[in-house]
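Below you'll find only one chain, the form predicted alone, shown as structure tokens.
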Amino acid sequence: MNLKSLKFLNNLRKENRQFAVIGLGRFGRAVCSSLHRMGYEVLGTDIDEKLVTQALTQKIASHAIQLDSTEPESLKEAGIFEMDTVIVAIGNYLQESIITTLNVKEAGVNYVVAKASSEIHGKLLQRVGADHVVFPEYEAGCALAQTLTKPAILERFELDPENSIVEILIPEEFHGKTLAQLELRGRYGVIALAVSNGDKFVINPDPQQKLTQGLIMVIIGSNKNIQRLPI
């Protein structure tokens, strides 16, 4: 799991500087490692001493400690209630996940992200105060399906569940045609933000610019309309 698969990280407020990640399984380690590489202060915790030791050995967090996150006093002593953002990465233990999320929200943590393993789990996390719920397995499955069915989509940045900015390879159907001729907005309901000329991107391209198959263009639109493109 890499940074590109952790889409929720893109939505974290830029003023946040201190993070706690509770649960150092595969997802939690990926979050810790990504945030740490981005230069943020990250505290990783887990009830399993081996996972804590592994995090310290691999240097994927600024600090890592063993604690039981269902005990509010342990969280308080670790300073987790003082963090800007807490990520509850306990996805496979429903009770522990919900209790931990409740503990940090009741203590006044401003922004809490929680991993859910099912739709019901996600609804329960929202009920106890999670500000944002993520479904890593579901999101990874959707991303794989997109890659297999739309290989011309090189990158995707989701603005929200319904709209995205995508980087695509210009298809054969667009080769030699201008943006004006293609009428992307009228025919497909999307807008071209940038077009590659081989060496660099041209932002807000001229409507009379001709496109070349195999080069790259950046499109914004609804996911439904993007799917309509001949790619």
Ligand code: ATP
Second form
Amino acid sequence: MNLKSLKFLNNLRKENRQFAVIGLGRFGRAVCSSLHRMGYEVLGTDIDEKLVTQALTQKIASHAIQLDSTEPESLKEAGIFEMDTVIVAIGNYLQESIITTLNVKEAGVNYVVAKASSEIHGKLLQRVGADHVVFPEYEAGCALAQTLTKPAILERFELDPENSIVEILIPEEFHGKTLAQLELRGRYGVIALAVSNGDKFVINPDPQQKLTQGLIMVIIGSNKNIQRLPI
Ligand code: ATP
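Now show me the form predicted together with the ligand; what you just gave was the form predicted alone.
All chains and molecules follow, beginning with the one already shown.
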């Protein structure tokens, strides 16, 4: 069985979305190439011509354009304002990052994700309208700690800083038991949203369904309670 093809959260994504990534540093390039590999239309841009050419030769984006994102006219001409989602991947240039985020939000882009390199940078990005602010270095550090301590968590979707939806591998301790027997709610304070039967997910699973070690289940709960699961 291919676990990746069974990923529940991946399957929830909306198709035909168009993305633009502004800033092709390490972070921006990683976002670009991942989206491109997943089959999405993605436009990469940078002020540095060399990075734009590199993005095209390495085929990490569907299109790549050299522009200065602090200039609204250039963004407009490149079609950035028509994108569903724009990722502002400029971490080290505070002024450029803030102006760019302001430009795309003022032009009406629906969803803008911006990379922050410090807490104050994050606050400023929120003030100018960023819909989602990411702190990649901080988040990667936290995720690494989680993975090291809980390797059975395959995927995590953070609802807020305290609560998540996670995909976990069903542990040995749950094997052959029903959800009713396990009393996940009472014992761990988490709720099972879906259980895979090997081919697809059964949403809102029957309490009498027996679990099989190694298959996937989707759980919602506080990070503290998820941490208590025997996985
Ligand atoms: P990394 O991801 O490499 O760790 P980073 O995301 O912090 O670093 P930065 O050095 O902040 O990357 O810059 C990302 C990219 O943003 C750089 O390639 C830079 O050329 C580009 N950039 C900076 N200013 C502008 C601008 N005004 N318009 C477009 N691109 C810009």
